[in-house]
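In structure tokens, one chain follows: the form predicted on its own.
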Amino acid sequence: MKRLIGMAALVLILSAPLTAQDGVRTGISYGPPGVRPGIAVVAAPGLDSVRTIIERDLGFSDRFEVIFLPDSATRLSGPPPLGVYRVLGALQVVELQLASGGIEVKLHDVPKSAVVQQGVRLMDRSGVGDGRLAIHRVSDEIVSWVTGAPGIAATRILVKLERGDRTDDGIWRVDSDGANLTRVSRTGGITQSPVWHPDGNRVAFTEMRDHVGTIILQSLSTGTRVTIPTTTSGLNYSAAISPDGTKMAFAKSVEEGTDIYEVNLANMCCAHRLTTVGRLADNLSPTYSPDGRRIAFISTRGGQPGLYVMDADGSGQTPMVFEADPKASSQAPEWSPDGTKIIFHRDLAGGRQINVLDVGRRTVRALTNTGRNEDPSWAPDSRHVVFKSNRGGRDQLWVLDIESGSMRQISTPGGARVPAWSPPLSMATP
């Protein structure tokens, strides 16, 4: 959400006597449920790009009503006029000043007329290329300062792009705000099922060559590629990596059927099968719980693809969403980072839509109802979801805030498929 303040309105506010601003609020209050606190970002000359990125990030967090002012009104020549921002409805003002090698950030509590957080952050202030990640980290820090919740700005999304020319198809990554699109996989071949390693520096995906689907683990910083053992025959896909990074679960399709296997990533060995239904059913799309103790997956053992959960060793396989309708199916589950929910897409008579399972209550609700929507992936805050949708006329990425229902598109060239949202990315991330 954002609030646009025109120049005429701003002039009226600036000319209002300060006595009219007294007693508006005495402390930070979020108001009724669903009402977002107002926030504004102001900056010293030379920091317009940084300010613009932070404003956009705070808006995309869906936790604030961002007050957007004309550029000339947000360039500071002295301390920020907190009285003005109080009239505009801001509870917080973010002040950005030049500092050696970066910026100084101050968070002002407007009702208290006090600086409540501040610090110097090193960064490239141009707002271009990979250096943008440091600016996104400042945005996430502001979100944490104000709300105590994690931000999602310093993250990236993996996506398979289909651009009409196979040499351009492949796995790409894009910043959470839709900028900085960069190729990850090599040209040629067919790729699918991208997934992040928990370290944020490696990714895994399936690469189809010579009728074999092999899982590749690739470093983003060096480009070094490792072939996962036991994936050099048959079709191996829909990989998931355990939260501690030591294990990988994946689906393996051979003549006998499709089952879920797990391999020891730390030692690159010891692959073993977790499901053994064989020809009677297919088992695929594993996803680990955040504590690594359970795995959710899709199985057709009940007739139609349904959502199941098992212990990480393969025991205790239990249905969570059983599809009794022969025309219904569940697909592409992913466990939320907070462990309370599983997101997935569901085919019903009305089309393919994003659904969410409350793990504790075992209740399901639909999150979308327009277009064809599939392949959802959680942001680190367990509140935002990225998925593929054709609601705009072609397959593109869309981000949904499941609390407010707000939606935004991430535009990509060509068709977008199977997105995967990264964990928070550290300073060492390339």
Second form
Amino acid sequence: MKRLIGMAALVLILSAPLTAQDGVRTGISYGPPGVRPGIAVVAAPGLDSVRTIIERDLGFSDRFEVIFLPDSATRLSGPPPLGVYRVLGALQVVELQLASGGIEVKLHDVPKSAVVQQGVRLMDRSGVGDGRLAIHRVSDEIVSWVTGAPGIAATRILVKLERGDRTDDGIWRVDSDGANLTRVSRTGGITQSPVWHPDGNRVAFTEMRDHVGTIILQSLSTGTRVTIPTTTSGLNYSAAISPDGTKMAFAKSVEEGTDIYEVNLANMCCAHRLTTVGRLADNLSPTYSPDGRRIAFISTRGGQPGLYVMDADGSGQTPMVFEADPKASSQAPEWSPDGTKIIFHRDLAGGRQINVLDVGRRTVRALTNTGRNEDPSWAPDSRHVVFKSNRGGRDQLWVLDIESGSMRQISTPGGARVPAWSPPLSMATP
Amino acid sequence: MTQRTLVAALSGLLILTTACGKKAEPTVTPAPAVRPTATNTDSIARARADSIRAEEARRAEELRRAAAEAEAARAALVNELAETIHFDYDQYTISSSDQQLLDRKAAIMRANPALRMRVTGHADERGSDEYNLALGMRRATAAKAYLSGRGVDAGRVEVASLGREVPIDPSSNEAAWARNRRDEFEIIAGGQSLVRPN
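Condition change, the form predicted on its own to the form predicted in complex with its partner chain:
Time for the whole complex; same chain goes first.
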């Protein structure tokens, strides 16, 4: 990998004129400033499914102008006609060839007419089921080759689905591109608050049965379920797992109020309360900073629900967003993986919009203005967020690139709520 | 009752049952030992038996009616106990009209010490799902606190929250939201027979 970056850096030095407009691109060739590099994906016959997935992933990365062509035009019989793609505005062409047990990927730098990256990747080429993850990883590699930034294609999103007849209600997972919708929770009961373990294999969520909300930690690969201690009474929800995987913070609602507790996941013990004002206010929706040293959360101690931050041991509880309007409220925070931002939804004068807090500057910026938008979750690139919106007429998940403002819907049957975006899914993940 | 009349009554009953059992046969051979006066005794006994049965039926009917009335009264009390109360948006303050409903529930609970209830708070679909769970708990607790204030032992009322998960009306409009922001009341013990409060 070091060699790859070195090579990319070398090309960066050679290519002129350079406009590093956002400081993250360490890629190969740039077009005019402010215009995303054009890229096209071409493939040998038999790789249409793989090509379609990669092409879409590159589009969803919001880092390229993907040049979409009909299948017939992208099916290769020899080397890719780079001249044609140059005319179409492509700076990069991804060439996919059949290889034993997978595909060979070549990245062409069009202006230089040179292959700048290549490799064989093992995968199931059918493009269906969980084998799609290996294809998404190729997409992420291409993003990384060209931009130096990590991709988000090889990720999944947990979602609570609510269908009219309730038979399919529950926690599901869906690939980042909206395909491969798969059930996670058991049937029956009410589920809530899905969240990923940082290992990318386990997920936690609340199961509500007989008026008790229990938090379950479930392995996606084996289906093994572990009940989190102290969550077998009362209503326990809004779990968050510390970035090192050793602790879980969650909210417990009992008659006295709602408070945030933390439990040690390593030895499944020692639950203790982090917030202490339950009788006067509700404290919930904890989210760890990526260094694990702080927790952002929601508290009603100021009247309406507002955004607060405390040290991970519960000390130093401080409000983060000051509202001029006493009716304004903030809910559902999530700390960005890069640590610089907290995404949440804010209710100002009756409209719920996704807002982002710059943690360092303490400034807040609204990111949406259409429909009711709630419960946001970060992609691992700290640039894309998924949230629930009714802008299309019913509750569905939408993905927003907060840099470009581009928006796409993840279509699911019925209503979709409380999304949780996974960390990058490692090779070990099925 | 003398022994004679008892015998007469018994034989009368016997004839009666025989007659009933052999309704299809037109002729019945009269018992030779029976004198004409005995016929009178038979008819008296028959009338007597008829009146006993009528009385029994009347009593049964009375019991049935009383039971139905009791059940209706119980059902009315159960309905009063189960009547939902509603909340303003993002609030858990109990309105004055709902206070009257809770006063009535408290009176029924005081009159029926074995009665135990669960209050489940609900929210409308707006706001984070998680906040709505906490809000539902606040709403349930508000009703419990009110009942406690009206002399109901706190140990007899359980609280729970279902947040926005179980709407009465799944539509997305003000009317549906207003119906969905509620406390539901459920009898969890002692509801088999209920005494009306004075």
